[in-house]
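In structure tokens, one chain follows: the form predicted alone.
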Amino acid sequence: MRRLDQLLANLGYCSRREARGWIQAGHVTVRGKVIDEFGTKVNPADVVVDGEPLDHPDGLLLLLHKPVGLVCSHEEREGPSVYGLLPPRWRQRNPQVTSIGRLDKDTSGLILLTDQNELVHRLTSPKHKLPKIYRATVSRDLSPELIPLFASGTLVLPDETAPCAPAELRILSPREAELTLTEGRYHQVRRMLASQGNEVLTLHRSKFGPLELADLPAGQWRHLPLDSFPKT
């Protein structure tokens, strides 16, 4: 059970002042019946706001895909966002719409968006390594080499000290490969191929975990179970 204006302000319609407001103005009902109490406590299932059930009141989780040119900040200084994409009653929720990990400016694929802080920090946890496949083109022909290097979970990046995790590299053509990773760690993929000196071109994320993009179309997004990632 949940405090009425609270809620609401929670799920970002309005202000948890304003939310008084559209209770006294009989925006607001509960099992059929107009609530003058602002603070009477009720199950979000049970509440309509102007003839229609609450967004999405248990949370969100959204598999994003992220095109070319957005960030995963939540820092205008920063440009243009992926959290720009969502509806505004979105960007206003508390807890904050935030991202699974993040994937930089020039970097698209799938991203995945959340209100549920206890499965961000349980997904970015080292401790649980979903694996994480990356498409790249380079600068230059791929050596074959690479493949046992990345493998090895020897390869330590400069300015670091511990090795990365072994990493599985597919070649695709001589300037097109995969990188499945179970780490995150800061542009991994550009700085792994450019210690060997490589420079990458393009990067793209095509799975997290189980899931896939398919045919989702740039910028576009699906909402996926909140139990997606049971706890194990």
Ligand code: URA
Contents of the next structure:
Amino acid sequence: MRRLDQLLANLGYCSRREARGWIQAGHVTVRGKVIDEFGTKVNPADVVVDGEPLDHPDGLLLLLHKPVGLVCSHEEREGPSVYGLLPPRWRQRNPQVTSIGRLDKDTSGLILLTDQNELVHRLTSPKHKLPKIYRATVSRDLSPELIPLFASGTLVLPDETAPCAPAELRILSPREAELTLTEGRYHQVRRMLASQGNEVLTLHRSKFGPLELADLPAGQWRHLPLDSFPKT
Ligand code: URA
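What I would like now is the form predicted in complex with the named molecule, since the data block earlier showed the form predicted alone; can you produce it?
So here's everything in the complex, that chain up top.
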């Protein structure tokens, strides 16, 4: 059960003060009855605002196809972000909708967004070795010797001490490869290839654990069930 004014504010409808005004003006019903006492404890599933049930009252988990050119940051000074793709109400939610890990501005592909903090912590924890698949095009022909090197778990990136976890490289054509990582270090794909004298020209994440983009167009999302990643 949640306090009505707080619930509307946390779901991004308006400020808590505005919520009190709406409630007192009779815009909100609970199980069909107008509730004008803003502190009433309610079950979110029973609440209707101006004839509409609440917008995802239990939380959001979105699979987004991130386009190139947007950052995964809430800092406005970092430029246009993936959050600008979302409806304004979702951008006002508390807890905030945030990405599970990040993709660089110049990387496209699958990224999860959620307001479930526990899920963010669990899926970004180094203990959670969810495989992520990236497709890269590069500036120079790929040497087959990279396959055992990346798989060995011995590659140490510049300015780091811990070697990268074993990663699977599949060379698809002389300048195109798929790389499967189970960790998410800063700019990891670009830095792994750069450490071997190759520059990533384009980078796209096609899979995150069991999830794929399928035919979702860039800039669009689909909802996932909140229990998509059950605790084991
Ligand atoms: N590796 C990168 O270099 N960039 C990303 O966005 C993700 C992985």
